[in-house]
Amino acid sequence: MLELVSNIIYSITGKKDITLDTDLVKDLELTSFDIMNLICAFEERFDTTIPTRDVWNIHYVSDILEYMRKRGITDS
């Protein structure tokens, strides 16, 4: 799952090197209009809708992956 999410940030932003640890803001240095786009694309990917107020929460790769967890979506 860790390559899918590094796929789609790529696609986003064009930076690789993605770890569980990175911060979407101090390490990839995303905007707030970059991690919207980034949302809108897991929304398409994966079929569904992230609230803006679950999206507060995710600074990390970690965090992407963990609300992906919790929610029962899969990269399939």
Second form
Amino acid sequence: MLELVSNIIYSITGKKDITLDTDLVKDLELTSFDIMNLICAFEERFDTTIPTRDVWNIHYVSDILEYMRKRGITDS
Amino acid sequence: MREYDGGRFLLCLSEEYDGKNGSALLMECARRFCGARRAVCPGEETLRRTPGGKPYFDFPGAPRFSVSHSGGVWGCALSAQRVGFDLERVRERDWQAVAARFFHPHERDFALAGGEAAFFTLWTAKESYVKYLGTGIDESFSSFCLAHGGMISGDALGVSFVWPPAPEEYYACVCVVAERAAILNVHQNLSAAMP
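Next up, the form predicted in complex with the partner chain, please; the one we just looked at was the form predicted on its own.
Every component of the complex follows; first up is the chain already shown.
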């Protein structure tokens, strides 16, 4: 799943070397516009809707995986 | 550091941001703001942070400010009143998808009709507005509308937008209280202070 998330992040931001500990803002320097782009990409890829309020609790790549696990979002 | 004097705000832009010198840049902006108004600018000890980590100045008459950075450019708008600021570097992104997902339907139509420039002009206005409010982007981002009759306006929300000169490939927008509303606020404050 990390590889899939990394690929989505790369496709939007061009950022590589994504790990579980990668900080979306500090390490990847994502702006809110980048993050909105990521939401669109995740929603399209997993055919789901991500409430905007949920996004601001996500700081690290590991938070994305945990959020997907809790929401039952899988690579299917 | 480049300056833009917007009358009711001062905008400072710097390309020297390294991810660690935000406080130093902010102090430099405050010195320039106070200096332009012939006011004494207190030292770095007046730059404090809320428990949530948001910086603010703690001295009488301290300026309000809003910070944004994108790409290699950092910027700060300072004002005696509430202010919101957003800076965005144009990148090859699916802005149409963002407009469809996060804009009010009238704004989406405005952006799609005007293309990338219209999108980023509107995006920076919307983000400067939610920073002005202090809410950031939340569910209400899609519900308020700044596109009216083919123009971007904050009249209905009691705010004004200014798009100052920005570096090439960047868009910037400053949101301040509408001038008429600002005058009313002054009158109300004076009335409240009268015995």
